[in-house]
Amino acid sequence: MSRIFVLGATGGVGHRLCPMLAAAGHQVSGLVRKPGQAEALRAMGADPVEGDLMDISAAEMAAMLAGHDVAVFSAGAAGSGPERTRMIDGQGPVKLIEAARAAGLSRIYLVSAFPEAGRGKEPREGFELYMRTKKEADAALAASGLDWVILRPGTLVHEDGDGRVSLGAALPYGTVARGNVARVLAALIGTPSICREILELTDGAVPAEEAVAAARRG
């Protein structure tokens, strides 16, 4: 099993990653903003780190992931502005590349965003910001000599959904519930062989798992 760190633990992914981990017989550290969130963390299952993504530095991190073998990505501004996008959302997971090569950490899964989301809609600077800035941050991985796995789900929904997914290379666009991107994340950690590869999300018609393995045999 494998100690992991999660960025956006208290998120609406992240949250429900959280204890579907610790189920799995991982050990679960998670980083909240504010003291007031450590005691929902301790009852996932997770250990909380207090700090703020916006102001922690890449040195302030690795202290945080020493000792982990796997770290994931899942937080992100939720439209809160564009200076926020641009440091959580961007700068994020490009202190998290740097942390990691300095805590020895071998594998980063990075919650991104479908390539066609929002297409056809009149564009708006913050929805193109936000869409730019996680293509950014998913070639900084990409080009990391990491470990890694990035995950592009649809548009997210609050749902925990059914658990039954469509995952691939490219997909029609849709909508995901944040439940089964968890669940698919969980699968994804649970399935180290699958290694370097960006892959697609929606909801679908095939169990997480099942879609997950299928994902490993291509």
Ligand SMILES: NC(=O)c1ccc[n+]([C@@H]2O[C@H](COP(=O)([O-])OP(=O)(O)OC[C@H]3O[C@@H](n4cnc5c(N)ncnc54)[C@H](OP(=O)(O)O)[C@@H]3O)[C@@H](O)[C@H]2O)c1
The other form holds:
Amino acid sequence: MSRIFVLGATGGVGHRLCPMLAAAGHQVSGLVRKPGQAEALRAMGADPVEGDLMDISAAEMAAMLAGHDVAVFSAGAAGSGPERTRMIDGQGPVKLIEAARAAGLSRIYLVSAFPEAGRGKEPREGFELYMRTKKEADAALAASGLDWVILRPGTLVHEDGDGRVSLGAALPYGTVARGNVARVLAALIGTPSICREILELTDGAVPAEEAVAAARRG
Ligand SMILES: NC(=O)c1ccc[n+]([C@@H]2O[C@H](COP(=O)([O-])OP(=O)(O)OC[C@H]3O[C@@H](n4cnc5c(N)ncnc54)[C@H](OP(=O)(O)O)[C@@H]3O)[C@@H](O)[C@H]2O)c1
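The form predicted together with the named molecule, contrasted with the form predicted on its own above:
The complete assembly is shown below, putting the previous chain first.
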């Protein structure tokens, strides 16, 4: 049993992940920023913790993380502008790394982005910034000295998915159901021997838990 703090707990991936983690016997806390989200989180079996990534400090985040072993970063600005992309997708993980060090939390799972997303489309400034910002966050975590896994899903689709995925160090680009991202995160958290790895993820043919077990075997 781990004590897990989820940033992005109310999002498309996060709201699917929290009940999976609770059902697996973990103690789950999730960040909420709007009144009314707390009750929904409790219904998922997670404890709500109030905070906004636009203005929270690393010290405030460290206080929230106290007593947790694992953090998942699945928050995102979702195309709501460059300042929010920098603060949420960029500074969010950076603050989390600093906060984790201060709080003694050693394991972070970061939902990043598939490097080939957007290829073949007309370049858009906001998307280019998003991809650069995601990569900078990956680099900060990879250099942090903490235990981490960076998961790079293909373009997310608003579906639970059928539980079948492709997971590996390098994959052809594709889409992935948000529920499948949640399943893979839950299985990765249950497999701490997968550590300091960058994994790409799309929908595929292998049950999520088997795909994670195969990734563990290398
Ligand atoms: N869209 C794609 O195709 C794609 C592809 C690859 C990777 N990703 C990444 O995958 C991750 C999960 O995506 P998703 O679709 O589940 O995201 P989502 O549904 O847009 O959810 C975003 C989450 O971030 C939270 N958030 C936003 N602003 C915040 C703030 N200021 N303070 C605290 N929390 C805040 C949201 O909270 P509220 O509920 O309060 O808004 C929500 O919980 C993101 O990091 C995203 O960048 C996306």
